[in-house]
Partner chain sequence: MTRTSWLRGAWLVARAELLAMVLGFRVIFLAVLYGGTMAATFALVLSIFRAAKEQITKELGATSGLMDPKTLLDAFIQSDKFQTWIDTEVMTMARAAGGEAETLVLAMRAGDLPWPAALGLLVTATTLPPLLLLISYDRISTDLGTGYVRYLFQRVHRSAYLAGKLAGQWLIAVLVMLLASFVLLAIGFGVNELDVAALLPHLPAVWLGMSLVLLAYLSFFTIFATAFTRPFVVLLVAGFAHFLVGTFGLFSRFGEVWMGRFDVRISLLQGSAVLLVFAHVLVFTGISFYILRSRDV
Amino acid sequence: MSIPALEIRGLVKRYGSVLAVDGLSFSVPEGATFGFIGPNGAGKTTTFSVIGGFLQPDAGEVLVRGVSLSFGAPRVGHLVLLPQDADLPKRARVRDELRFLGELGGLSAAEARVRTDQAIASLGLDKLASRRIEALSHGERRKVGIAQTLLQDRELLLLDEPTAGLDPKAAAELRSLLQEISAKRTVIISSHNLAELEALCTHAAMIQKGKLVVSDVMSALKQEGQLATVELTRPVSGAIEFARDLPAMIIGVERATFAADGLGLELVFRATDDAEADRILSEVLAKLLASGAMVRSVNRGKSLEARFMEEVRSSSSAPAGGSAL
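Now give the single chain's structure, the form predicted on its own.
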């Protein structure tokens, strides 16, 4: 069994009478792009702060690739955390600051120069490299922050709301960059933009009131092996009978329901893997076409937002020790 890139065991953090993190445990597989999800006050920021070594937990353990990182233990060589409100010295120039941060992280002066130039090239910051931080836009400063995380090789990247406050163009550019980075590194992203996490992440964990609600691969969270929606541009003739008979006609289909206008078909099915799901949906589409329907689109599973709202509603009545941070 492979060692997780990050493992949280029984994490507890209190602020006086407020229980911010309540026995939280989860793990992040090596190579994953991992979404860390929760409503305001769920304990996300506190958890990130403990992982980053900024806060001392009351109990629990943080392990990076099997190495326990106690409070005060250096994070250099293990992880890089980029907070949402991270800032850099305003008078510093981009290239000089990145070189300084590289050396601060343990690189030699020569290595820091090389890695800085590589990071600047990767992010398209060449034209900004000689500018002072204070002359950059918010989006450009976020890119410099991301560039900082590229100065080392294997460190975990923890990004808190990486696209918050960016205009649509800058946010799209940063998402594209994160896709490139996540192909080579283990990345953990905390964000309220669930559509963004759904597109970027391979795994995710949801927390509520400082406790873990669910943690799984993205396809399982979205229930891609259990649900599907087929959108039509022309309805089926005899829709009621079609939906009633579909489970008997196709093995694996448990329930079929048409929308009131007949242009949407919701399916509940059981598939053990992607191949079986593809087989079930292919047979459903064949039946639809044979019945005179015209198909516009097929969507497997539910959106991450829909799953999140379900989990929040189901856990909202659970007692808690106070508001989390």
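Rather than the form predicted on its own that you just supplied, could I have the structure of the form predicted together with its partner chain?
Here we give the lone chain, stripped of any partners or molecules.
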């Protein structure tokens, strides 16, 4: 069994009488792009802050590639983090500050210069490099914060709300950059933008009230091996019978339901892997076409947002157990 890139064991953090993180445990596999999801006040930033060594946990352990990290010890060499609500010095100039942080992270002056220029170019900050931090907009400051995470390239990368405050263009550019980065590094992203996480992440964990609700690979979270919706532009003739007979006609299909207008088909099926899911859906499509339907689109699974809302609702009414990876 391979060592996880990050492992959280039984993390507990209280603020006075408020229990912010309550026995949280999960692990992030090496090479994953991991989404960390939860409503406001769920404990995401607190968890990130404990991982970053900024907050002292009341209990629990943080391990990066099997190495336990103690509170307050520098994380350099293990991970680098974009903290939320942390400002860089107003009077500092962008390039100087990044070089300083690079050197502080263990780079030589020459390396820091090169890496700073690379990070500035990656984030399109060239025109702002000589400006003072105080002269930048919120989004531009966020980009500088992200740039400091690119100075060291082997560490685990944790980003707390990386696209918060960015305009749509800048957010899209950042997502594309994150896609590039995640091909080479393990990345953990905390965000409220579930569509963004759905597009970027291979794995995700959902937390609520400081407890793990669920943690799994993205396809399993979205139930891609269990659910599919087919959008039609022309309905099948005999829709009720078609839906009733489908489970008997195709192995793996458990239930089929048409929308009232007959232009949407919801499928519940059981597939052990992606190939089997593809086989089932191909056979369903063939049957639909043979029955006179015209297909506009096929979507496997449910959106991350739908799953998130479902989990939040169910965990609000029952004690959370959670399934770890």
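So that the term is clear: the rigid core is the largest set of C-alpha atoms that superpose within 1.5 Å between two forms. Fair warning: this is a prediction, and the values are worked out from it, not measured in the lab. Numbering follows the first chain given and starts at 1.
Annotation: Cα of G225 displaced by less than 2 Å between the two forms, core superposition. Once both forms are fitted on their rigid core, the CA atom of L136 lies 2 Å or more apart between the two forms. Once both forms are overlaid on the rigid core, the distance between the two CA positions of R244 between the two forms is under 2 angstroms.
For D126, the CA shift between the two forms after superposing the rigid core equals 2.8 Å.
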